[in-house]
Amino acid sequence: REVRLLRRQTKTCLEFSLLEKHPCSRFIIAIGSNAVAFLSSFVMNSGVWEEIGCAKLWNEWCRTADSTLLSPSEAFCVFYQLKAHHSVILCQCSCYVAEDQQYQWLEKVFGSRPRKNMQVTILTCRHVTDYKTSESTCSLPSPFLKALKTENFRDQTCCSLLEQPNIVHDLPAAVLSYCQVWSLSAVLYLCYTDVMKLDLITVDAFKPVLSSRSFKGLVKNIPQSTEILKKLTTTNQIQSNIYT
């Protein structure tokens, strides 16, 4: 069950950890099918990227033993650089990181000393029902943003912080917490939403962030890309329907 970091344009593992070999400024990661669809519509979109690297693991949830003969879109979790500004990476993941792989994920990602210039933004869902609240989660405006950030994270956050006693879990935790124990500035966007497959509504809960320092430059065309995410939830839907 090892995590493997390469470079499908050679087939070649990488030597040093990603942002070793490419330092950053900014480094957003995208975590699950609305996340990773969000940027892939507003910051993608906007720029010309570049792949540096895609991850390799097994688990009983992710298979990409083959992962050099897979195609961009079927890459479960694959790196990108702005070539116009080579500080902005971005991740895009949308397969599972068991909890023994995700130390592994970690050091082949931001390796033993990381930057400390740095700043991590983190976007994932969870569903509504997993919201800890003395509401009812029936009468809450699924789907909502909510914030939660290390101590070294000095910016405004463009929703509330998440509040206690709510946790986060699995990759996107792994990740903040990470982030806290080396001082990084970070933070983590949790989308709350009743509906976890691709879904506009949910990938729209996202745009509060494109107002934040991490995303400034990034956006060209909010109306463009939001046509461009239409179309993108549009074939998703078709391609699910088993009647069609």
Given for the second form:
Amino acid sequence: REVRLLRRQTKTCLEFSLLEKHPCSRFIIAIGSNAVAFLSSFVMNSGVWEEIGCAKLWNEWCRTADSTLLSPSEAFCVFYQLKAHHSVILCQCSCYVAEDQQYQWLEKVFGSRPRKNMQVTILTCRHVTDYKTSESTCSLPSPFLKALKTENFRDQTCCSLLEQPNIVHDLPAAVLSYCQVWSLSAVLYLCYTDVMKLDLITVDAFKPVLSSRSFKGLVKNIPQSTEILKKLTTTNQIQSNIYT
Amino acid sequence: MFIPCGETFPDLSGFTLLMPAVSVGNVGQLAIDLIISTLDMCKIGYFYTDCLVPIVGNNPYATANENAAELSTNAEVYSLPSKKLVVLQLRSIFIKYKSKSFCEKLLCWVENSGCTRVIVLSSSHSYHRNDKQLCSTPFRYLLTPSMQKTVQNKIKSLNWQEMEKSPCIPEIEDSDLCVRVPGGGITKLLYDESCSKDIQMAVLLKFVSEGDNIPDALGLVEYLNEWLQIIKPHVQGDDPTASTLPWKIPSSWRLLFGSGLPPALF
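Let me have the form predicted together with its partner chain next, following on from the form predicted alone.
What follows is the whole complex; the chain from before opens it.
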């Protein structure tokens, strides 16, 4: 259940934590298929992104038992750096990082003492039935966005804050806790949706974050992005339709 | 490890540490929530380890919009220097096989921090009670030998009931007797380790069943209050006997049993 950080091209393990080896001022992480599709379509389509490492792990939720062979579509958490601007690093995490692996993941990516002048942005989804409200969840206008921020995050969030008694679990919580404890500036944008699989409407719900400082200068061509997103979601739909 | 909110480590010498055990009904944790909320305690740091499941949320003790946006994590430390009280709140469960590691890290911090004593608020399954326990008060206490030396007289004056020993192996009649806290999570482990490390520790627990455990939490804090006198009762009107303790329910205790129901259900 070890989390290993390696460079796929050379198949070597990274000796230091990823962000110690590649310091940056902005670290954006997408967790889950919808968040990953959002970053792929709206951010990674502009500029040249170079892969700088990947985090490989196995747990009961993993689809593949093959832990030695990695192909681009099977990679677990992949890290990219903008070639022109080494100060931005993206992480696309489409796998589930189990609770006993989250701390390890943080150590391997952030290291034990992170640099304070880095802003972290986390994008993820949760099912709308997890959202506690005094109304019934049926009446909620899902998908909708909620935010959580650390004490040192001074900017405005693009949506309202997540009210108590709602809480966040899993890797997004682990990353945000780490940032809070070590006084980093970090924000989590959480999309509550009723479709956890890749879905156009859910991905679109992340759009307000494009105007935030975390994404400044990274988004060039929105219409093209929408096209890319449509292609991503259509491919998925065809594959899952077995009755025609 | 303890990570302070500010730049410096606070001086906790002579302080009493209150903490919950994650136990049946989460009574210890609810009780600690009541203490932090009522005393309006200030967050002084985090107890950051790899032992607890990570969770985050906004300020569970928010009283206004201004303080609602403070992020909270799974293990935080609060203090009230005027009463020499420091409180550790645990908000999630242990990761598998990590509870012993947590106890070690915690007790190491307690020894290094200068805290004089630790009080653990816990609970135990009410269905494990024997006949005698069924007929008596549901509250129990346990003291480590070093704690007994300092507070035995006070505890005696309160007429409290010590946690009875029970057979180590329940099915075997002539089994040795030992202290058991079924449903108490790390309570027994903390108690045993504190005995061997000579740490002054008291455990206060209540026999409970799972359900709406708010009344149990209120009961447990009032039990603690008999000893520590954390808050004084408010006398209502002219009748001195009709006094209540003004415990403040935290704002995060809303919707404990889920969201609202769809009207179409009815």
